[in-house]
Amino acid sequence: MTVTTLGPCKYPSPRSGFVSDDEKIPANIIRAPDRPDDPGPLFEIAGPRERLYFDPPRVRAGIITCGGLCPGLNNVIRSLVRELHGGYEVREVIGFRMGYGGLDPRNHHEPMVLVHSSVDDIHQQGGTILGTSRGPVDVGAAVENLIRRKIDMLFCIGGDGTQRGAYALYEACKARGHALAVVGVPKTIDNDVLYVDRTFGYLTALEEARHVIDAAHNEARSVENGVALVKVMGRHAGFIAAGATIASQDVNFTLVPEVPFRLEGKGGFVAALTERVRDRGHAVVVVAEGAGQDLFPSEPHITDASGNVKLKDIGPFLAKAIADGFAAEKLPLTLRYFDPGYQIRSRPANCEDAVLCDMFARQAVHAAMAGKTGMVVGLLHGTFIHVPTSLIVAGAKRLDTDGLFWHSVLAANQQPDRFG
């Protein structure tokens, strides 16, 4: 799991608490009986290095935020700026605006100069002061702009699409012989990044989702045959739906992308829902946005600006299926539908995410100052690590439906293992 370094590190660091490149953490901490001495891949531990590749007073750093909003973006920006200026006394920090589009001068998004005063209270706000966008980066134009502006390091805050763009910039700079440290900070509210135990924004999302579920539960149990359907984020992974279910303890059905389900027929979801309402008079259903995509008619895929396949909207589809199922059973129904996605992702970070944002940002700065490039800061077994970007973009983390987390969901809501 070797991380690329731009060259020899010859400048002394002004920081303390140094970590050596030789200190590693294994990907697997559980030893299989048939492989007791096999730790699996070994990752560099993140932290300040004693010697730096860059001379701090001469550094010009860039920061960029891309993709959808996520609680904690401003916290990361603030801590990056504070560590760069306060910890290393770098010369200048530039905030590129409106995502990767801001790296292309043809888009006329003039960057911001970030100093202590410009980030003083941004951690109290949701969103990102730099703005964001989806879409590919024009690598050639971006590299030329970074070279012209004499940027030494670029911090890319975003999910898999952002990190793919960061990796393209890293490879292009390497081909040009330009010494640019490209360091990623993993951002996804879905918590689905490989080699990252928890991404920032995830716990804030659970907290906000639980508030919505509380309201949904009150709506459902206050009317005759009330069903509250709550759609939460989670394109390909159901971590928010699962975590919010466990936190709430008032959810009766949790539908996630990792577990296919059938709607109709004996043993199907609608039959189980009608049985629950007949028995208890109300029900709360939480569905991840990427669940049940196989239930839609097969059509050509449509992609967004980032190249992601646009999902079919499972919320209204499921609401109609529930209404039709209750009508077929001649069972009265009062259905309430909640779609709080934008409300959740635009919130400021809670305390736990704020701490995580700060830690991610500072480890990213330490890595870049030591000339690390083509890497993302990870979090494994409670330890911050350096992960080659090529590994991050090669796959994604999914719910283990045989693991303790999903079994806790099933214990909390008492739904069947499978529908159909």
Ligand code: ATP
Given for the second form:
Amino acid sequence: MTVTTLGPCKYPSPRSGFVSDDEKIPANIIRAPDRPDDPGPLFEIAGPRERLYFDPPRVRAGIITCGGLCPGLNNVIRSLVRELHGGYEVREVIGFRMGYGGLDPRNHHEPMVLVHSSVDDIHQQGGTILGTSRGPVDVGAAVENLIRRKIDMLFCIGGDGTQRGAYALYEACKARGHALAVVGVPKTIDNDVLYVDRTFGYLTALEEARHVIDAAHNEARSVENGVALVKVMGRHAGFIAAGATIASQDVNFTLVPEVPFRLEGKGGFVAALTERVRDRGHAVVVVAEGAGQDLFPSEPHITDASGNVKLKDIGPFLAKAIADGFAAEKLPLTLRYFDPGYQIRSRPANCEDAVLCDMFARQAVHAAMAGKTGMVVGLLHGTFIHVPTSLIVAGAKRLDTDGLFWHSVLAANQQPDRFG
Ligand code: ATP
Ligand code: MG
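Having displayed the form predicted alone, please output the structure of the form predicted together with ligand ATP.
Let us now look at the entire complex, which starts with that chain.
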């Protein structure tokens, strides 16, 4: 899993604690009886290199944030700027504004010059000081602009779409003969990136979701037959719903994209919920936004500006199904619905995420200075690694429904393995 390097590394590094390209970590560290000697792919370990491809004082670096908000974006921007300026004495760092749209001069988003003082307090704020966007990019115009501005390295902070866009920029620059180090920092609050043990923003999201669940629990148990329904993020993976359930221990039903469920009939979700409310007088339900998509009538897909399929809104759909189910049983119901998505993703990073953001950012700078390109910083078995972008966007991480994490959810809320 060697990542591409722009060329020979001639310049001495001002940093210390060097890591060699020959130091690798295997994807498989568990020695399974059926494959005792199969380490799986070997990944380069991230960290400062002794020799650099770029001469630090002559470097022009660019930073961009794309896609949805996630706690920690400003922390990553800050640590990139601080490592570039402070660690390597790079003189010019530019923040492109409003996502990839900001790379095309026709959109008139004037880039920001980022100096030490411009990032002083930004890690205490949620959101991104650079702005973000979705939507198509004119790769030709973007590359033309990067060449005209003599940008040597571009740090792309974003999700799967952003990393695909970063790869398109890398390939277009290669075709033009422009030596651009394109290094991605993976961003997804859903924690669903392969070769990344934990993405920044995820633990902040759990903490915030847990506060909402606490409120939901108080609401539900303060009224007769109270049901609190909390929708959390998780388009394709239920890590937030699962993690918040384990942390809270007050959730009774957790619905995630990986586990399809039936609403009606014996053994269905509504029957289990009415039974629980009859028995205990209240219930808390957590649903991931991507759960139960197969329950909606099939209609042509609607996509967002970036071409991602827009999910059907499972929250109100489920609320109606619950209300109908209780009405059919002539069971009184007080339903409280919580949809805290925007509140959660715009929060500043908590302590653990702040630490993670700093580490991701500094590893990204070390990689770019050594001329690594077409890569994303990963985190495997607690070790930061270099992952070729083509590999990281080829798949995604999902909850293992036979694994410890999901079993801890089932143990905490005592819901059946399957509804129907
Ligand atoms: P999120 O976690 O919010 O989904 P994301 O990075 O996946 O983050 P997107 O809106 O899908 O968010 O993509 C971000 C940017 O990357 C958009 O400007 C989009 O047009 C661009 N992009 C996505 N896929 C590609 C691609 N295959 N080639 C070029 N650009 C792309
Ligand atoms: Mg995405």
